[in-house]
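Next up: just one chain, as C-alpha cells, the form predicted alone.
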Amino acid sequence: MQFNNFNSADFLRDHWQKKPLLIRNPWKKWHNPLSPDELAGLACEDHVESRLITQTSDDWNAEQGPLPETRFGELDKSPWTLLVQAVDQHVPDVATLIEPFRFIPNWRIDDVMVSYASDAGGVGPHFDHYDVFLVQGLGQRRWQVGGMCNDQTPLRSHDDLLLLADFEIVDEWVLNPGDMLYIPPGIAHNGVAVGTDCMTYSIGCRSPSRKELIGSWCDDLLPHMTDDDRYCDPDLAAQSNPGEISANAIDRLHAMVTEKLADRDEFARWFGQFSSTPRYPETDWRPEEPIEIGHLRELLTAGHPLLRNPASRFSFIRESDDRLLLFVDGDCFPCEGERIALAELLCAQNQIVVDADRIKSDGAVSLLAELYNRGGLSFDWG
C-alpha cells in the first residue's frame, strides 16, 4: 500500500495533535487487504483480542472474544459490530497498510484495528487518548465529530464501554472505500455504518501518559536498588522545634528521588526497551529450530530477503557517532561499527537485501542470526 496524493509534511504541520482531517481516497490503488469471513475467523481464535458489541435501542452490550464460530450465525437483525485488534500481526497484507505512515516514528505506532459492522452499527459516540487513521476498507460508514474531551468530561454508566453522555455534533463525513479520518487525541466521534459489509481499519498511535511513564520507570528502577541506600545527615545541627521537618532535610531526600529519575541514559535505555516491547508479549515468535549463522549466509547470498516480524517493534537511540543501542521486541542491542548502519536499516525497512560486505561480515550476520531466533526476523511471514 502506498499513498499517491498525501502530504505528510503538511499534514504533520496543520493537523497531526491539533484537528480532524478528511482525505478523500489518498491510495495509487486501494484495495481492501481482508475479507470479512476471515475477521470473523481471527475473533473465533484464542490468541487473538475481540470484542462483539451489539445494539439493543439506544443501548450496547460487549461480549470479550474468542467468540464460538455459532455466534455469527445467533445475531438478529440489531445493529452489531465485530472489533478485532492488531490483525496487521496475523495477516501480512493488513501490516501493509502500517508502512505509509513510516513518517510518524516506530515507536508512537501501536497496531491496526479492523471492525465490521452491520447497517447502523457502531461503538457509540466516544473519544480516545491517541491519534487514529480511519481507513474505510468496504462499504460506507458515517463519521461525526464533535469537540475535544478529557478525563472529566462525563460518561454514560457502563461496565464495558467508555461512551460520552453527551455528543454535540460539529461536522460529519460518509467515507467510501480507501477515504481515511484523522482523529487527533481527546476528540469525540462516532462512527455509524451505512448499509451492510461495512469494515474499517484504525490505524492507532501509542501516546504513554506521564502517569505511565513515572510508574513503569519507577517499576524498572526498584529491583536495583539496595536498603542500605540511605538518608544520612552527618551534619545535623540541634532546631528550635523538634516537629519542623526542616527545608535542607526536604532538600537531601528530594535530591535522593530525583537523581536517581534525572539519569537520561538510564532513562533512555529503559525507554528503548518499555516503548518496544510487543503488544503480546507472551506470545513466542521463536523458530521451531534455530539457524546457524553459516546456514543463514546461504540464505542471504542466494539473495533471499530477511523480513520483519510484524507483531515485532523495532528503534534505535544514537548515544554518539560510533554507537547506537537497537531495541527489538523489549530487548537491547549495542551497536559499533557495521552494526550501525544495519541497525538503521533495520528500522526503516520492513524487507531487506542484506549486501555482500554485510554477509562477510561476522558481526552484522551475528546480529541478523540473533534477531532470527529470537523471532523478530523471518525470510517468511506469510
Ligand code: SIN
Contents of the next structure:
Amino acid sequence: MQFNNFNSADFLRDHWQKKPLLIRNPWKKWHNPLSPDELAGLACEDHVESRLITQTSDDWNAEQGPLPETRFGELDKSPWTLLVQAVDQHVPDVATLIEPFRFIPNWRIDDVMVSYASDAGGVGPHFDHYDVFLVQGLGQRRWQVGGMCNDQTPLRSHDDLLLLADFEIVDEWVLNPGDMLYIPPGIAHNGVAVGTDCMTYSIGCRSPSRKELIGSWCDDLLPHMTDDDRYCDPDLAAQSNPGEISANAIDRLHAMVTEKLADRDEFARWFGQFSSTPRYPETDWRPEEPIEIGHLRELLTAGHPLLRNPASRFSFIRESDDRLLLFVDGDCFPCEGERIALAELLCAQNQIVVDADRIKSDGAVSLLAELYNRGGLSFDWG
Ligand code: SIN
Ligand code: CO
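Same protein, different form: I have the form predicted alone, so give me the form predicted together with this ligand.
The complete assembly is shown below, putting the previous chain first.
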C-alpha cells in the first residue's frame, strides 16, 4: 500500500501533534486488506486481543475477547462494534498498511487496530493519549471531532470505556473507503457507522508517559544497585537543631538519585530495549528448527528476501561513527564493522535482499541467523 497524494513533510509541519486532518483517499489504489469475516475469526482466537462493544439507547457495554463463535449470531439490531488489536501481527496485508507511515520512527508506532461496526455502531465520544490515523476500509463512517481533553476532562462513570461526559462537535465528515483522518493526542472524537459493513483501520502511535519512563527505568536499575552504596557524611558538623534536614544533606541525597538518572548512555541502552519490547512478549515466534549459518547462506545466495516479523520491533541508536546498538524485541545487539549497515537496513525496510558481499561476511550472516532464530526474521510470515 502506497500514498499517491500525501506530503509527509507538510503533514509533520502543520498537523502532527497539532490539529486533526482529513485526507480524502490519499492512496495509489485503495483496497480493503481484510474481510469482516476474517476479522470476526481473529476475535475468536485466544492469543488475539479483542473487544465487543454493544450499545443501548445511550450507553455502551464492553465485553473482552476471545469471543465464542456463536456470539455474533446472538447480536440483535442494536448497534455494535468489534475491535481487534494488533491485527498487523497476524495479517501481513494489514501490516503493509503501516509502511507508508514510516516517516514516523519505528519506536513511535504501535499497531493497527481494526474495527467493524453495524449501522450506527461506534465506541462513543472519547479521547486517546496517542496520535492515530483512522483509515476507512469498507463502508462509511461519520467522524466528529471536538476540543482538546486531558486527565481532568469529565468522563462518564464507566468501568471499561473512557467516554466523555460532554462532547462538543467542532467539525464532522463522512469518510468513504480509502479516506483517512488524523487525530492528535487528546482531541475528542466520535466515529459512528453510516450503514452496515463499516470497517476502520486505526494506525496507532505510542508515546511513553513520564510516569511510565521513570517507573520502568527505575525497575530496571534497582536490581543492579547494591546496599553498600549509601549516603555518607564524614564531614558532619554539629547542628543547632537536630530536627533539621540540612540543605547540604538534601543536596547530597538528591545527587545520589539524579547522578544515577543522568547517565544518558545507560538510559539510551535501556530505552532501546524497553521501547522494542514486543506488545505481546509471551507469544513465541521462534522457528520450529533453528537455522544453521550454512543453510541461511544458501537461501540468501539463492536470492530469497528476508522479512521482518510484523510483530517485532526494530530500532537502533548510534553510539559513534563506528558503533551502533541494534534493538530487536527487547534485546540489544551491539554492531560494529559490516554489521552497522546491515542493522540500518533491517530497521529501514520490512524486507531485505542481502547482497553478495554481505553474504560472505560472517559478522553479517551470524547476526541474521541470531535474529532469525529468535523469531525476528523469516523467509515467510504466511
Ligand atoms: C473505531 O475504530 O471505532 C474507534 C477508533 C478510535 O476512535 O480510536
Ligand atoms: Co479513539
